[in-house]
Every structure is written in structure tokens, then in C-alpha cells.
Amino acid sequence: MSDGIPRGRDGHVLNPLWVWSPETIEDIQSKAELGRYTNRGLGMTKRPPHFEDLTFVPCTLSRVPLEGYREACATSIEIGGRHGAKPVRLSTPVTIAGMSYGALSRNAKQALGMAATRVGISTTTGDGGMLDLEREASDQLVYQVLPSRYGFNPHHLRMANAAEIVVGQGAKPGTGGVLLGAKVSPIIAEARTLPPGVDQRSPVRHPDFVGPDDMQIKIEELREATDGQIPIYVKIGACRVPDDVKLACKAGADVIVIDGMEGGTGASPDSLMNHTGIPTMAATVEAVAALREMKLEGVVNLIVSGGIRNGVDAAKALALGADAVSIGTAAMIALNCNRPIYVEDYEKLGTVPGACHHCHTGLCPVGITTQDEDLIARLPSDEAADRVEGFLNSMTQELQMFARACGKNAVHDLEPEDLRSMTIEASAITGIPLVGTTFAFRPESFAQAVAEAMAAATANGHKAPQGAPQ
């Protein structure tokens, strides 16, 4: 029949099972003939808990909003500033997270590279080291020291605008990077020192530290070396955030960068992307509470990323008490990612434009993640800027459209009162009440609701119910 319904020869409706859907049959036969789990780019296929499922609630009577076209709404901030280090300014408070010269191409990095410096914020090298041309292009580039060492140079180092310690990232967290053969070209082998068309991959942990008392003297030589005069960024994959956040303060660090279970990746275990890590949503409420209970709110800067979409996901962030946000996935569509062109090299992958997660293969049919000559060919660094300078002011207009609604005259002014939960999950998470209701569902706050109310009514000369918790 043609009403979509799955139906057997007779016409009965077919029930696949849930447990073992034709997705998990086919994920299953998959590894039988290959022997191993599958890789694959991009990040997870499930919905988690996510910024979508809260709500803005702007001005009305109660509140006076601001006119988008006469009145301003500033967006720029600086991090870093901590420990007396000449800090990051953004002109937006956005960044472009870490994503290797090897995982993408030059020109993928050039363009990102142009984009953050037209729109006046920072972007990130990855693993692999510093590419000439990202440099130039850079105004404002975070060196990241990765626990692989490959690429990594002193000297590029003493250039950069920050360094950024990467202890984990949210697609892939608790293990090491991946770079297939396929992207091994020969440049990229002489740049991390590895034989060429060979599977990369990298260590899990820093040779140089094990845990956070190590990773103080690591951050003391990185001041040293750089004569105290860029910030140090720690970047951890969101696990277990309160402690991280913590230790990752009391070990020196001026920012931190948090990356939830959305983040993105060139190349991953699928398991990983979906079974690892807790969402940005949540990583972002529990890394506020931390920093607060240490009172170094606004004094160790805070940016998340993972899933980070557009100007919208972004506002609810800061609202949540985030000082700025990282995107890397975004900015790739942004280049041209999953773009419909070229379609007959998209086949040829098993896939089509707008579902294509084969960064792994080095065969990316628009030129982004591949080392391939002829397909970088395909992604004209100015172009490709070009696009993602549009996606970025995009980001920002949304942001201070958000911002004016609700009445403020500065981006960084949003606040969770801005805010209400469209799922009883997010309030149970953020402690934001649900729409149409003043009560958030979080568990500390439904117990002490019981414990008022139990203890109203016995003012009252009633009994409280039994069984009711004490």
C-alpha cells in the first residue's frame, strides 16, 4: 500500500521490534563483515536533551524591549585576562574550535582563518600544528597543545594568541584522535612526522601530565614560555564537569572550554559519538555551578561548544551563564559541507548531500575534508570565507535579536530568568521552571516544594500524608 505503513504480503501492518530495528540489523551485519566497528565523520544521530527545548520569553508589558534598528546591543568581550595575560577580544562572542590541517584541507583552513579575522574573533589550529596560511590569515589564532605532540613547535606556539590544552573533546571522549590513511598525504606526514597513508592515531593522554597537579607545572611552562603573555585555555570533553571544572581552575587555567556529547569530529567510533559524554545543555548548567561555587564566575571565562547550530543555540548558552560559544560542525556547512553539488561523488560514497558523515574517507566531494589536489580544488578559499563571514554576522544579529527582545542592551546580559523550559527534562536539568508553571523540576527543588508544603500544612493543624517522603 502506499500509505508509508510497512505491511506484509497479506496486508497485516508489520511491527519492527525496537530493540532490534532495521537499523540496529543492518548496524549488525555491517561489523559481521567487517570484523571491527565502524568509523565515521561528523557527530552523534540521537536527540539529547538540547537548547531546543528551551524558550525565550521576551518583553510584553512587564518588560520594555530595545529597537532593533536605533538602539545598540553590544556583543564583544575579552577572555583570558586572568592571570595578566594579554587577553582574546571578540568582537562576537563566537569562536571556531579546533579542527586539524589534515582532517580538513588548506583551504578550509585558510577560509575559516579569513572569516574569523573579518568578523574580529579567534580560531583554532587542532591537532597537527599550525598551518602557514591559517596563520597569516588569523588575526586571532588558539594553538592547541594536544596530547600527540604532532606538529606541535615552540616557536609557533610564541605566535599564537592562546594555547589551548586539549584533555578531551566531546565526540570522543576518554580516547585519542583518528586520522585514516586516506588523509595521510605526504605534506601531512612530514608535518607530524609520520609515515605517509598510514592510520593516525593519537594517544589519550598528555606525555607530559597524568592528572591536574601534572597539569599545573604543564601550564607553567606553557606561561613561561610564552613569557606569560597569552591566555591558557583547557579544553575537556564533557564528562564528569563539576571536578574538571574545579581542577582545571585550581591548575591555572584562564579559560575553559567545554565540548559536549554533539560536538563534531573528522573521524570517530560511531558508539562513541552517541554513548559517551552528556550534552552541552547540561555540561554548560553544571560548569556555571561550578564556577560559581569556587566564585570565579566571570574570572576563569567559560566557552562552550557541541551542537552549537546558530545565533539562537548560542543566546541560550550565555543565558545559561556561558561567556561565549565554539562551532565547529556549523562552520564547516558553513564552507559548504553537505552542499548538493557534485552529487554523483556522493553516490559513489553510499550517501547523498545532506546526510553525508564520510570525513573519514578523505573522498569529501566539496573539498573540506580531504587532502585530495582535485577536490580542494572545488573550495575556493575566498569564496568559502566569504560564506562563512555571512554565517557568523548571521550568528551575531541573531544573537542581539534575542537580546533586545528581552530588554538588554548587552548580549551577555541574558539570564535564565529569560528563559523557560518547553520539557519537564530541560527544567529537571537547568533549573528553569517550565512554561506555564513556576516550579522547575529539578530534584533538590521538587524536594524542598514537599518539605514547604508538608510543613505549611502541619502549620495548619493537618496531618501530613503517609508516606510522604520526610
Given for the second form:
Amino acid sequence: MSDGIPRGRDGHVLNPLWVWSPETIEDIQSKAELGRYTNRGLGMTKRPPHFEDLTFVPCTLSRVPLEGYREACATSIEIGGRHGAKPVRLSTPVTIAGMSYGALSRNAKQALGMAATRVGISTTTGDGGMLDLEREASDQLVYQVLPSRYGFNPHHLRMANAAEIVVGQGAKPGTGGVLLGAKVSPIIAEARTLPPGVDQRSPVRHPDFVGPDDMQIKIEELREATDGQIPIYVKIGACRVPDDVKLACKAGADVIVIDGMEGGTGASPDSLMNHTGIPTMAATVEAVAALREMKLEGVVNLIVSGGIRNGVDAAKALALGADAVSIGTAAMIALNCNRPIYVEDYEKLGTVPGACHHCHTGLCPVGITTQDEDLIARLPSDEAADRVEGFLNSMTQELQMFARACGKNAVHDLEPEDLRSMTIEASAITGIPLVGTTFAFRPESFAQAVAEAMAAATANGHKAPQGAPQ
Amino acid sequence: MATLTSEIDCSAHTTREINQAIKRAAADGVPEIRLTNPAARHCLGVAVMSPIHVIFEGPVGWFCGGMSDGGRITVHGSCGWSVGENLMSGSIEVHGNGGSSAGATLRGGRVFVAGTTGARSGISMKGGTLVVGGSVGYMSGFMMQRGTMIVCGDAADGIGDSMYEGTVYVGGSIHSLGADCIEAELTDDDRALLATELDPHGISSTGIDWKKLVAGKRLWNFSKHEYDAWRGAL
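Alternative state: the form predicted in complex with its partner chain, after the form predicted on its own:
Starting with the chain above, the whole complex follows.
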């Protein structure tokens, strides 16, 4: 049969069990062979509630749009000035997320820096410290302070434009990093002070502080080390977002980066990526509400990351209240990740372009997530930077396009009223009315609807049920 | 050659003012600066990047001397957590007790604490030498990568857990070894090193039953055949 339905020899439809699906069977047998959980790169395989579930409602008769291609629409923002540091200036509200030299090749890191500089935004170091090439290529570089402190150097810190304390990562909050031995080349090993070829496991807790009160002192140390000249970011994997945002504000963060569960990684246990954290859309809503509650909206800047794919996702994040978005995987894809070239090398890894997440093997066919010299040579930095620059410019165009269509002359003027929810789930998460209704599926909306119905009934002479709220 | 000795009363200044005064003095070639009334304040002597002797006449708080490179810091008192955190080179001497995470992520230089330090001392060390005259707390030397830690007193549970490389010497009792931490044979070179490190502090290294701890390297690469070793590490 050629109808795509799996059938037995006699033609009857085979009906795989949902619990014991082919994927589950393969997972169990793979773990039985490995004797451990499975690792891979990139991100989650499930479909979470997503910005995709929101739609813009641009201007029509009730609002006046701006003329596309003609009327100005501002995109720039300064972030991190809360405590008097020199802010990071973004020409467009996008940043390149932290990705380590080690997980990524030097050409990839250099290309990201070059593209960020050309566009006028910042890029970020990662686990493994600051690469000279990256510093030279990047006008604005955010220096990550990670639990491992691999390659951490105070001289590099003082050369940075901001410092980012990484408390967690959206792809695997609550756990440390992994860099399998295949990628711990002699150069990477020396940069991280590790034996070459070792399966590097990064700690999850910072070595020199533990909780939020401690982090306040750590932030003070970073400010002392940099004479208060650079902003301090705190990056958090999205979990208990309201509490974490408030604690980071209290500890003195200038910028909070919330990384949703769609966030990427170079290598992580598969189960963590699919079963930890909350989606970026939900995290954005909670983070904005927490900042608002503390009266720090716009004072402590909010960057959201995790699965941001284009300027549309970015525009929706801004409409929900984020100051900027950060992209990691999208930037890698712009570099060439999963492009259908060197297809035979994808096949050697047992995968195909478009579905490759074999970053952890160190055998990236397109030279991005590898330390192999022959593979790195497949990614000339300048050409790769051109592609990332092009993609970043497309994001800016899309941001402006949606803002103008919504009648805004600045992308940061986008607001929740410019959106409608496409699903009840998205409405419940964001508080944005479901399309075709004026109703937001939030608990408070239900309470209000019930109260109004009861008030109307009472006005009509009906008595409220015993025990009902008055 | 400057011969001035500066003195600052910390009680009259903010932490930023004190640290900037230290940096200015170092840049001006002042060989020694004395700070009175530090009052256990946090983040003193952070990122001292030039040769200068900084003397605190009293207890200091967290992160004293953190991220420094090339200075010499003496504390006449105890210190809080994370003394000498990420020290690149130079030295820090604490003539009192230390808190937890003493010498965390040390990269170079020397940190000496005359008394006892807390949990996770020498955590993630990447080089340098940490000497503790007394005992160390739980999980000290955790994920140590390189360098030398000398503990003249006792080591609490989990010493040297998940070390990659580096060496830990313990003069007193060891409550328990951490995952993949093993005892190695003490050589004459080790005894010479201990004498070199301890003699300047007036501590005799002889007559002590030193134990030398190193990584067993069973956690370097995963093996399903050594699952017992990995049970607590994955």
C-alpha cells in the first residue's frame, strides 16, 4: 500500500500503542545500549504554547497605520543604566545570546561578533571565557559569569561592555552544562583548564555564592572589579519567574534575561530539554508582571530568549513588554546550521539537514559546533557574518513592519492591545482576548464575568445562591 | 621608587572609594597601603591588578581580594566567604578564620588562611595554592581542576569530590572522600613541596601523617561498566 499508513502483511492497519510508540521504543533501547540518558544538542522536540499562538490586529478604521517604507519607526534602545553604568546600546532590540567557544567553533564566534557589530547590537561570550577573536570582532560584548568559571579572567571582565551572571539556562534549568570529550580538543581543554578529551560536566551552583542574598554581594564584587562602569545582567532559566525576577531585582540586577524552555544548548540530556522550564511566552508575561509589581518596568530591563525565530516572535515579545530579545539557535541557523550542504556528512551522523541536532558530537558538517580544523574551514567567518547580518536586518524589518501596521512609530510602543490570542491556552497565559471574543481566559476574567452575571441577576430580582460572593 | 605608606580609615569611606584608593596607590607605585576599621565589609581589595601590599587591620567580609592579579593582601583578622575568589596571581594571607568557598576558582598565586575555613574551600580551583592552617568544611576541593590545596587540619565529608586534576594534602583526619577521589602515595617531592609552602607561615610539615589525594579519573569519561562511580555524579 502507498497511502503512508503502516500495514501488516495481510493489509490490516497496524496500530502502534500511544504509550509504547516507536519513538518510546527507540528511546528505551537506545538507553539500554548506552547505559545512561541520551544527550543531544539544540532544543526541545515538543510544541509548547508559543508566540505562534498570538496574532497581531493591525490598524483598520479604528486606528491609523503608519506608511510602510516611508514613515520612521524607531528601533533602538539603551539597556542596563539602572545603577549609572554605561548602558549597552542596541540599534535594534535583539542581542546574540551566550554560546561558548568550545560548543561553537572560533569562526562561528567571530562571525557572530562581526555581524553584531555591523548591525549595532551586542553579542555574548559563554562557558569557556572570552575568545580574543570574539572581542576584536564585537563592539559590544557581554561577558558571562558562569558557575564553572571556565576561562574566567578579570582582565577580560574589565574589557567587557556588560557582565551576565548565569543562574540558569532555559534548555536545562537547574542543571550544569555538558561538553562531551569529542569536543574537548587540546585548545579547548587549555582554555578551560581541563584534561583533553574529558567529558566535561559543569557545575550548576556558583562556586562562590549560593542564594539571592549572596548574589547581591557577588554583583557588588563585579561592580567593584569594573569600577561600576558596566551593567550587570542576570540570566535565569524560566521556572518560578515572578519570584526569580523579584529576587534578581532586589539583588541589584540592571538587566534580567529570562530564557524560556525553547532555548537551545550545545549538549544536554534529551529529557531535560523536553521536561523542564516554562515556555518563553509565558515567562515573558510573568516577568513583565513582576517588574510592574515592583515598579521597575523600564528601570530594570527585560530581555527574553528561548526559541525566538524571527522578527515576528520578537515583535510579539515586545508587545508583551520585553525590552529586547536574544537569539542563539536562530543565529546559528543563519550561520548555516542544518543547511543542506555536505549532506554526506549529515548522513554519517545518522541524520539529515533540517533535522540535525548532533551538536554534542563535535562533528558538525557545516563547521559551527565543532573543533575539527577541516570542518571549521567550511565556515569562513566573513561570509557567515554576512548571513547573520542579513538575518538580523530581516528581524528589524519585520519588527518595524508590525509596529507600523499597528500605528506605532517605535517598535517599543507595541502593546498587548495590538495582539489577540489564537488559542484559549494562549489567552489564559497572556490575558489577551481570544480571537472573535473580548474575553481573556484568565481566572480574574471568569471571576469578573460571574460577578457581573450575578449582579445582573440580582438587579432582575433573582436572589444570589447561598454562599455566593456578594 | 616610592616609599610612602598610605593609611585609610575605612569607616570614613564607601567600598568604592576604598577600592579606588587602593588602585590609585598601586598605579602610583605606593608599595604599601594600610586600611583600618574594615569592619567585615564585603568586596574589599577586589581586582587589585598591580603590585602593592594591602594590609587590612581587622576582619573583612566576602570576596576579599577577589579577581586580583599581582598584589599582596594581608588580613589581620578573619574573612567572609570566597576570599581570593578567582585570584590570578599574587598572595592573600588571612591571620584568622575564613568562610566557605575560600580560594574558589583560584587560578594562580597563593591564598593562606591561618585558621579554619568552611564548606567548599578550594572549589573549582584552576591553579595556584590554597593553604589552610586549620580544618576545611564539607565538599572542599569539589571539581578541582588544577593547583594545590594543603589542609593542615581535618577534612570534612566529601573532600576532593569529582576532581578533574590537582592535588589535595590533608594533615589531619578525613571524614570521607568525595566521588572519584583517591589517596596516592606521598613522595619526597610532595614532602619538599609541603615544607616549602608551610615553612614561611611558621608551620612545621614534619611529624604529620600527610595524605595525598588526587583524581581517580574514573569520571573523566562515562563508562556504563563503572556505573557505581557515576551513580552520584551524573
